[in-house]
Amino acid sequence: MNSPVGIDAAAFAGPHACLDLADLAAARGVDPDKFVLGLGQRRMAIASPCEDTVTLAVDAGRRALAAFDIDPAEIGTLIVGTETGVDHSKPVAVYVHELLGLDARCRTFETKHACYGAMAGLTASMDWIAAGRARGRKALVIASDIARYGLGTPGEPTQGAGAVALVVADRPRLLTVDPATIGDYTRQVMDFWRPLYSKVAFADGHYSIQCYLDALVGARADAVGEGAALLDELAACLYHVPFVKMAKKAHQRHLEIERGAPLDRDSDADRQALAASLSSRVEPWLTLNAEIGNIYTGSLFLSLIDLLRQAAERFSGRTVSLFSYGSGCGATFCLGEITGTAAQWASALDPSEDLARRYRLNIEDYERLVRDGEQADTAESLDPTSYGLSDGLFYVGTVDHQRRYVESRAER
C-alpha cells in the first residue's frame, strides 16, 4: 500500500512594503468601503523594482527548507508556478535552483497557467512521487507572482505580491492529499490575459468571475461526482483568492451545488445558512489574503497557511477542500486531510512578525515604485538601498541582456 503524499512544509515570503487600501481609496476619491468591504481587502503588498519573481521565490524556498529542517540535497524536483516570469524562455525555476544550492540531478521547470501554475506543480509532484521517481527525495513547489495593474485602473486595488513555497513528500507533516479526489476542468476562455508586449494584465472582470464559478462546478464534479454531498464533512473550504470577496462568492456557489438550487437573496433562512457556513469554513482563513492582496498562483496556498497557523490542532484528522482556478482557464478541486503533526509547525508557518515589519507606503512612494518597476527589466543598474532595502537577495539590473542578482546583508 502506498504511503500518503502531500504537503510536508510550507512558507510565505513577501515584499518589504505595503499599501493601505484606505489610503489608496482616499487618493483616488473613492469610498474606502468599496475596497475594504466591497473587495474584502485591507492592504496589498507592493514589490520594489529590486524584488521580482525570482527573489520572492528564493526567499520563500529558503524559509520552508530552514523552518522544517530540510536539506537542499533532499529536493529532487523543483517547480515554480508563475504568471509573472522574467523571461519568455529561461524559467524562473533555474535561477531559484542555483540560488537555493540544489543538486544538479534535481529536475527543474516552470509552470504557467495564470493562477493555476502552483496547483499544477503540486499534482505533478505527487505523480512523480507515486510513480517511484522520487527515490526517497522530496519536491519543492513554489508559487511566486507579482500582480500588477495600472495606476488609476479598476484593477489597481487588487494588486499584491508574494511567494508560497510547498515541500511535497510522502508521509507529509502538514496535509495529505487524496489522489482519488483530484478533479480537473479546462476550457479556453478570454477572461484574463497578459500579451507578450504588456507588463500589466487585461481582464473581463465580470466574465472572469463567471468562468471561475463554472470551473468550480466542473472540477468539483470531476473530483467527487455531480451529486456528492461534501460540506457537512469538511472542516474548511479553501479557494483561489484574487480578492477576499471572491472566495465568499465561490463558497456560495459551493453551497448552491449541494442544495441543487440557487440561494434566495430574499430568504432569511438562506442568508443565515450562507453566513453560518462562511463564518465556520471560509472567512477565518482569509486574513492573510486581506493583508497581502492578490498573489496569483499562491493565493490558495496562502489561505492554507492561514488555516494551519490558526486551527491545525483543532482540525487534526479533519478533511478540507482546496480549489485552484487559473484564468484562461484551468482548475482543480481536491480534498486533503490535516495531519496529526501539523499543529507542531503552526508557529513556523506564521508570517505575522514579517508582516508587522513591513514599511507602509504613502501614495507618492507607492506610485514611484510602480513607475520605476515599469522600467526595471531594462535598467542596467538598480540600487536596493534607494528603496530602503538592505538585507536579502535583490535584482540589481540587466547587463548584456542578462539579469543580475546580488545577496545583500545588513550590518548588525
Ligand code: CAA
Contents of the next structure:
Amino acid sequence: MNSPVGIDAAAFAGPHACLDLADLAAARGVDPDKFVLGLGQRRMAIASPCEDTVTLAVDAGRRALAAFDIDPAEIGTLIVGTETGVDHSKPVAVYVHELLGLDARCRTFETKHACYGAMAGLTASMDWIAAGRARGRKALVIASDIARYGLGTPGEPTQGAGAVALVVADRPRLLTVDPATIGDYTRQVMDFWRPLYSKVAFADGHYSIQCYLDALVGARADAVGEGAALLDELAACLYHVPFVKMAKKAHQRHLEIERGAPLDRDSDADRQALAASLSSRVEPWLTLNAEIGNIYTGSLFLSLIDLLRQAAERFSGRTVSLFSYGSGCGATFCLGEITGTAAQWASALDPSEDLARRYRLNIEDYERLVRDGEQADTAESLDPTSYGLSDGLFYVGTVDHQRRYVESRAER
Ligand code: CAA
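Return the form predicted together with this ligand of this protein as a structure block, the form predicted alone having already been given.
So here's everything in the complex, that chain up top.
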C-alpha cells in the first residue's frame, strides 16, 4: 500500500502595504457596509511595482523551506500556479528556481487556469509522488498572484496580492489528501478573463458566482457521488475565496446539495441550520482572507493556513473538504485529513505579525501604486525605497527586455 501523500509544509507571503476597504468605500461614494458586510472584506493587500509574482513566490518559498527545515536539494519538482505571469513564454517558476537555489535536477513549470493553477500543481505533484518519480524528494507548489481590477469597477474591492507555498510529500506533516476523493469539473464559460493586452481582469461578476456554484456541484459529485452525505463527518469546509461572502454562499450550496433542496430564507430553522454550520465549519478560517483579499490561486490554501494555525490540535485526525475554483472554468473538490503532527507547526504558519506590520495606504497612495504598476513592465529603473521598501527581493525594472531582480537589505 502507498504511504499517504499531501501537504508537508506551508507559508504565506504578501506585499508590504494594504488598503482599508472602508477607505475605498468612502473614496468611491459607496456605503462601507457593502464591502465589509456585503462582501465580507476588511482590507486588501496591495503590491507596489517592485513586488511581483516572482518576488512574492520566492518570499513564500523561502519561508516554507526555512520554517519546516527543508533543504532546497530535497525539492525535485517546482510548480508555480499563477494568473499573473510576468512573461508570455518564460515561466515565473524558473526565476523562482534560481532564486531559491534549487537543484538543476528538478522539473520546473508554471500552471495557469485563473485561480485553479495551484490545485492543478498540488494534484500533479501527488501524481508525481504516487508514480514513484520523486525518489524520496518533495515537490514545491507555489501559488502567487496579484489580483487587479479596474479602478471604480465592481471587482475593485475584491483585489488582493500574495503567495502561498506548499511542500508536497509522502508522510506529510500537515494534511494528507486522499487521491480517491479527488473530483474534477470543467466547462468553457466567460465569467472572468484577462486578455493578453490587459493588466486588469474583466469579470461578468454575478454570472461568475453562478459558475462557481455550478462547479462546486459538479466537482463534489465527481469526488464523492451525487447523493453522498458528507457534512456531518467534516470538521471544516474550505473553499476558494475571491471574497469572504463567496465562501459562505458556497457553503450554503453545499448544505443544499446534501439536503437535495434549496434552503428557505423565510424559515427560522433553515436560517439557524445554515448559521450553525457556517460558524463551526467555515467562518473561523476566513479571517486571513478578509485581511488580504483575493490572492487567486492561493486563496483556498490561505484559508487552510488559517485553519491549521487555529485548530490543528482540535482537528487532529479529522477530515476537511477543499474546493478550488478557477474561472473559465475548472474546479476540484477533495477531502484531506489533518495530521497528528500539524499542531506543532501552528505558530510557524501564522502570518499575523507580518500582517500587523503592513503599511496602511491612503487612497492617493493606492491610486499612485496602481498607475505606476501599469508602467512597471516597461520601466528601466524602479527604486524600491520610493515605495517604502527596504528589506527583501524586489523587481527593479526591465533592461534589454529582461526583468531585473535585486536583493536589498536595509542598513542597521
Ligand atoms: N450593506 C450591507 N450589504 C450590502 C450593502 C450594504 N449597504 N449593499 C450591498 N450589499 C450586499 C449585497 O446584498 C450583496 O450581498 P448578497 O450577494 O449576499 O446579496 C453584496 O453586498 C454585494 O453586492 P452586489 O452584488 O450589489 O455587488 P456588485 O454587483 O457591485 O459586485 C461582485 C459584487 C459581482 C462580486 C463584484 O465584486 C465582482 O465582480 N467581483 C469579481 C468577480 C468575482 O470575485 N467573482 C467570484 C466568483 S468567480 C471566482 O471565484 C474566481 C475569482 O477568484 C475571480
